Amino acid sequence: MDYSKFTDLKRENKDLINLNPLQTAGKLTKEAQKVLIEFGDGYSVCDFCDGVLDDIEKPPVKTFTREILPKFLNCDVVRITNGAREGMFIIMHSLTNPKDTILVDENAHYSCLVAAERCRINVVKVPNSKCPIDAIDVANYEPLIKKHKPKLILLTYPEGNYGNLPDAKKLGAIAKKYNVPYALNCAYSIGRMPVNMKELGADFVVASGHKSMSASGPVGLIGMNKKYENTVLAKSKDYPNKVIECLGCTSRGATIATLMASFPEVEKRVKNWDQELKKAQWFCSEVEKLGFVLIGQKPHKHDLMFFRTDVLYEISKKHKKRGYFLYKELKKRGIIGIKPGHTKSFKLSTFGISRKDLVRVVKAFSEIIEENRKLLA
């Protein structure tokens, strides 16, 4: 058999403008890549551990956990987890008992109805506005707490989808208010934007590396009150250091190693945010004198935006190369991120990427519609 499919193994994007989502926040930054070779060992990071990768000191993954990340997020108690989805798993699985009901926003991501499902738990889901906005008004968490009495509830802070921001600090006073534990899944904002756990009032927080905060990953990070420490960081009663919900150790390699080079990097930009939001917005704006139609928000208040897309879908319909005719013409004009075959509508993010080269993105769907105008007719 030939493997060199498996040897020799590339990537098409280097280089090219990229436009996923999942990817904008997640790209390494150059000191993160050269981490990345030196630890690129599977438990690189463990030459000195004494059994708790959160104590190891060289690398300082003991500084960065126990100091720099709570700072950083404004909470008690950080632990390195393999994932956003992991993370909420483990808050589930220790504050819950099978047939528990918890209280989960409409727009979550599918990780977090696995995890509730895997933990044998209900799930009551606060429902959103629909279209054209599909945001979470919080205020519906209030009546739903009162009818059910949860044991945990959570919000998606944005929700992956359209970006929306739900008033999570809103949220925090009603959760404070019946005394229920109250999460945020921070996926997409943890590493692109400011968050501070306590002052949005929330008990727990959730990131993920590999999506937001420049790491190879799967990578993640679970922030919490000191409250919940000992339910949720409980130890192993045969192996006392041990932390039951994590498996004994999480990230063990190049994921942790680089979610610590690439966050200077990261601490940095999301005390630029505000630029970073104004870049976003101009780009809704500029897209929309083309026929786009912001689905979310307005005005936005995130990088990750969805649009519906008419005049594109319209073409398609006539185009010789059907759906994917929009991948093609953008990738020819050095852009990615828009999946093969969605021209009706679809999901992009502007994060990292320079105003230059949002111009040229902007030209390139100009372009693309200018040319095919005919098929318009």
The other form holds:
2 protein chains.
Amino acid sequence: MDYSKFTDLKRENKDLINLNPLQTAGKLTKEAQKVLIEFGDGYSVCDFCDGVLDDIEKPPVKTFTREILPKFLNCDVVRITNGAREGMFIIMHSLTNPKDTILVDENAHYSCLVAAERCRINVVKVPNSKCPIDAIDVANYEPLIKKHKPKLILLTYPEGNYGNLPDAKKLGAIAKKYNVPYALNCAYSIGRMPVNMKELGADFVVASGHKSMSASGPVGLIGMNKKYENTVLAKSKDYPNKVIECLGCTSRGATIATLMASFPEVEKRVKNWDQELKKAQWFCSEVEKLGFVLIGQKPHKHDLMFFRTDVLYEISKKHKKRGYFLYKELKKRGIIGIKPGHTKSFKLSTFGISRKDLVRVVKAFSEIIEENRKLLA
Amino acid sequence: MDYSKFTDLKRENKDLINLNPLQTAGKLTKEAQKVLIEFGDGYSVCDFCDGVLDDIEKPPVKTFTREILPKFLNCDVVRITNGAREGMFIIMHSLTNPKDTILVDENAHYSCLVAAERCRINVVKVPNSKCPIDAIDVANYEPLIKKHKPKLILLTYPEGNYGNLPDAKKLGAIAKKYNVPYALNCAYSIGRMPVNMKELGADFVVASGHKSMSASGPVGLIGMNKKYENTVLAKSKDYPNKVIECLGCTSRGATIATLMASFPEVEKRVKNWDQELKKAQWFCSEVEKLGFVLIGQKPHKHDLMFFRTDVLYEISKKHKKRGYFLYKELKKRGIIGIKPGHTKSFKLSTFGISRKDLVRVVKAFSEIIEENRKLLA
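Next block, the form predicted together with another copy of the chain, ref. the form predicted on its own:
Okay, now the whole complex, with that chain kicking things off.
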């Protein structure tokens, strides 16, 4: 068998402008690239481990997880997980029994619903009366809490289709009133924008290192209130230093090393979130001039934006490459991240992309429309 | 806060001879180091994904997981997981309900017992009458299968303390006789030595990329018989292409890329297992001349070996650095991997270490004993 395709794997398009919301905030920092090699080997962070990942001092996992991250998120306890979805599963699994009910916003990421299925629990979806134009109205949780007495309520902050930011703080007050554990899925917020768990009144946050913290995945974290530590992070009866829900240890190498190495830069960019947001809003106004319509909160509060793009769809109907023309034309101009075939509507993210590169993106859309204007007749 | 310790993380001792059994077969190949950077960014393997990790063709995850790995292991289906322990949890969780019973060999890795605790199931340990001198006698499973009617039986192949290889094939026949699902924990075998699932009569194998397949973790795999595919890899009712137990996707970047890049080299070394084994046996005979006593199968059938080292323990009693003298003396000679403080007995692995370097290790032990011989009086 010819194995050259395995030994010489190349990532096509690595250096193009990438608008894929999954990937814009997961790009490694220079510091993370360096430690990626340094800690690339299997079990590399375990050189000086005494049995507990979070207590390792070389590299400084202990300071990172026990001091820096709790402060960063304003929560009591942080644990490293293999990702946001794994964190969400840990919370659900430790707080529920099969057949229990939880509430989940109807814009939740599919993995939260799959995690609930894995727990064999019932999910009641909290509807969004104004979906998809606005964020979910968290007041909709209250009657459902009264009716179902859920073991947990979950809110996606923001959701990954429209980038709408719901009023998490208001839901915090509702959760407190009914004394129900409240988890925020922050896969698209922690590492991009400020998230203050206690201020929002949440009991849990989950984050994704590879999605929003410039880490090489799979890696993420859970932040929580002390109140739930003994339940969610319960230790094994036979192995008293091993957390059951983490199966002992989670991140066992380069993933946690890159999360740490990128952190100073991540902390800095979070402080500059207002600039990042202004850039997104400016981009939005530019493409609106081309006929794109933002579907979601206005003014938008996140770098993830969903556009209805009738003009591109009209072109696709008559273009000889049909729906694929857009992908090909953008790629020709050094731009990727919009799914091949999509022209009617799509999402994109401006996170971490310079204004100069975004000007190129706007120009590319504009050119593509102009070059095909004859098809719009 | 001074963040330099995060942005400039260094792995001390990276270039020393490392005898830690956790790490010897997890060292990246040159090819894996290259793709580590190429695919370092978060969600890097998702550039051309249509929603199913195992169907990605660029990079060639599909060929790798659907053709190459099943052939390598002689099993029907392979799925990528976040590690062996996560694979074991997936099998247990999908085959059992809370309060069910499973059988586990008493030498099992702690993470298997923690996984069972996470499933809220009962574990009956299969005792080893000859432990720790020999491998577990798999005949001991039979009466316990009759008595407990377990939902699953699990065998560690080999276990991680003594490197003893039990008669997995014999247990395969027993499992077949009683029609009970049979899982092998191959974290210390797959990637080091040949494992032929069907020949051993197992229904499942789990492997660890970071432990034994020269991958950057966390990553691993499950191999299984077709018979169990629909149960263990059941799809979500609402998301018909997402595997519930994998929460959709598992490996989302460099981890799977390094597993693929190292695979050709891993396949080659597995074919040369008899040479690797001869080297381990030679090393064993050399340190036995120094007074070390192998605790385990003889002749030994694995590179992981456990030694009782009375001579070092006697020195430690009178040495001014007490038990830490050995660690310090070895490190001075460029050798690490034996836990600081251990002198009475310890495990080590010779995997992937050249004969020349192993000669250095033997010489180091010999010198350390000679230099301290006066303390043995």
